[in-house]
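Take a look at this single chain, the form predicted alone, given in structure tokens.
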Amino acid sequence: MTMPLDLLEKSLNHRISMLLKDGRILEGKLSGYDAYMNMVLADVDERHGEEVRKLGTLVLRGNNIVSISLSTDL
């Protein structure tokens, strides 16, 4: 089994997607994280139904986030 902070330091550097709390999905590279799953991601564009925004540079608290994944290029 792979924890979580594991997957983290492994994807430092890479574009993820993250899917949020209110049905919001983020794209970005992930430039750091902590030991509780708060992240720094640059380059984020923001998905929300049909409608994308960039959004640039975040920092996003790791209780909003429902679920990540490696991204793939769009």
The other form holds:
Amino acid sequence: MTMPLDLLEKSLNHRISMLLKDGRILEGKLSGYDAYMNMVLADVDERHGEEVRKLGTLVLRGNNIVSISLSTDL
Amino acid sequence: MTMPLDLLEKSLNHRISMLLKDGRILEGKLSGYDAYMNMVLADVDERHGEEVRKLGTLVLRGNNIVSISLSTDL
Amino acid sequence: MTMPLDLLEKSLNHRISMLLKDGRILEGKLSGYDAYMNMVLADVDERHGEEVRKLGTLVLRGNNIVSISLSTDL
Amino acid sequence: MTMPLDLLEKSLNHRISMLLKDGRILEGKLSGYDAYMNMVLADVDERHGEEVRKLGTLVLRGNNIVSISLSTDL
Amino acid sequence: MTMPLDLLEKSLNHRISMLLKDGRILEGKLSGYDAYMNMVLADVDERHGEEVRKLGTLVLRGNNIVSISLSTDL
Amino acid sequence: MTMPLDLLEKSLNHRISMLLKDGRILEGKLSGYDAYMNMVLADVDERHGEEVRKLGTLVLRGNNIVSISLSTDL
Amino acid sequence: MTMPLDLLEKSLNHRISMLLKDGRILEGKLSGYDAYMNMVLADVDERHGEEVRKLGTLVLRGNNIVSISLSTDL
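Next, report the structure of the form predicted in complex with a further copy of the same chain; the form predicted alone has already been given.
Starting with the chain above, the whole complex follows.
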């Protein structure tokens, strides 16, 4: 069994992509997280349809996250 | 009596399907979960009406889930 | 006094019907539940007006439930 | 001082009426409750404007309740 | 410093008025409360614009309350 | 570092202004608060665009507050 | 690994920018925070599209925050 936080642990320093409750998609390198799934992301791209915006380093609050896509080659 | 988390335990490595609060349906192989019903799903298909998208491996936060359908042949 | 969880206990293996926050009604046999009122339901029918869909076995998260109707002949 | 749960205690086996967050009004005999104000109601009538539906025995989750009207002759 | 619950304590047996999240205003005599700001109110008037309805004695769940107006002559 | 509750402590008996989730702005003298940021405010003015209403003394539940503006001359 | 609260610690006395759930963007100097991500911000600018408003010193409740952008040169 792979616990959700274990998979985040394995994704450290890899790029992940996150779907937020407000419909935005954020892609960035996972630099850290805590037990509430608050995240630190570096080199973040925000995608909203075709639009992409560069957002640098973000702290993202876990309760805004729907799902987290990991690259499958961990 | 079958506790909800026991049934998830029995569903490990089987495909399950999940209805989310935002109306999407995700199908994937259950690789893990925690006490908050955060889930790790592999080989995920997202269905929205007729549309299907391949999403790979996901961590899904439990508080976005309405219900989880299990295959009945466990 | 009948505590809410006691009544669920007495309803085990009986068909119950549940109203969800999203307006759907689910009917099924109660196979289990936990202290958060997460439920395991078997042979589930989903009703939305006249429409009925067969859903098999479900885990339902308690925080999506408004009310639970029990058969009166327990 | 009358604590909220004390007043529920005194209302046991009396008919009460409840306003839910979704605007419905439920009337029924209070058979039990817990510390989260989850309720067991018997012989429930649901009112939505002029319409009345018979719902039998219900478990109602406390977080859907706005207010509880008690008969004043306790 | 006046703690919020201290002010409720001093308001016991006085009429207060409450703004709810659904926009209604309730006025009544405060008969009791608990640490979650669940309230017992007696002789309640519900105001919605010009309309007034008599509601008798109510238990009001604290998480539906925005603010509580106290008479200033405590 | 200035902790949020420390700043409230320093604002006691000063006028502050609060933005609520429902868009209203309340201004009043801070008479007290608790760890949940429930507040006691005196001499409250409610602003909604140009309109101002006098509300006297209020208990405001913390979970309805977005942000609290403090006078800068503490 | 960089924990979310560690990154806030390193951002103390630097300007950060915050996206709120209601769509507003606040920029200000981070003067303090607590474990719930309640924040103290000084010299705050509120941006809503092209509009900028000066808001002085704010306490911001953490549960209204979606994400926090940090300057990348910490």
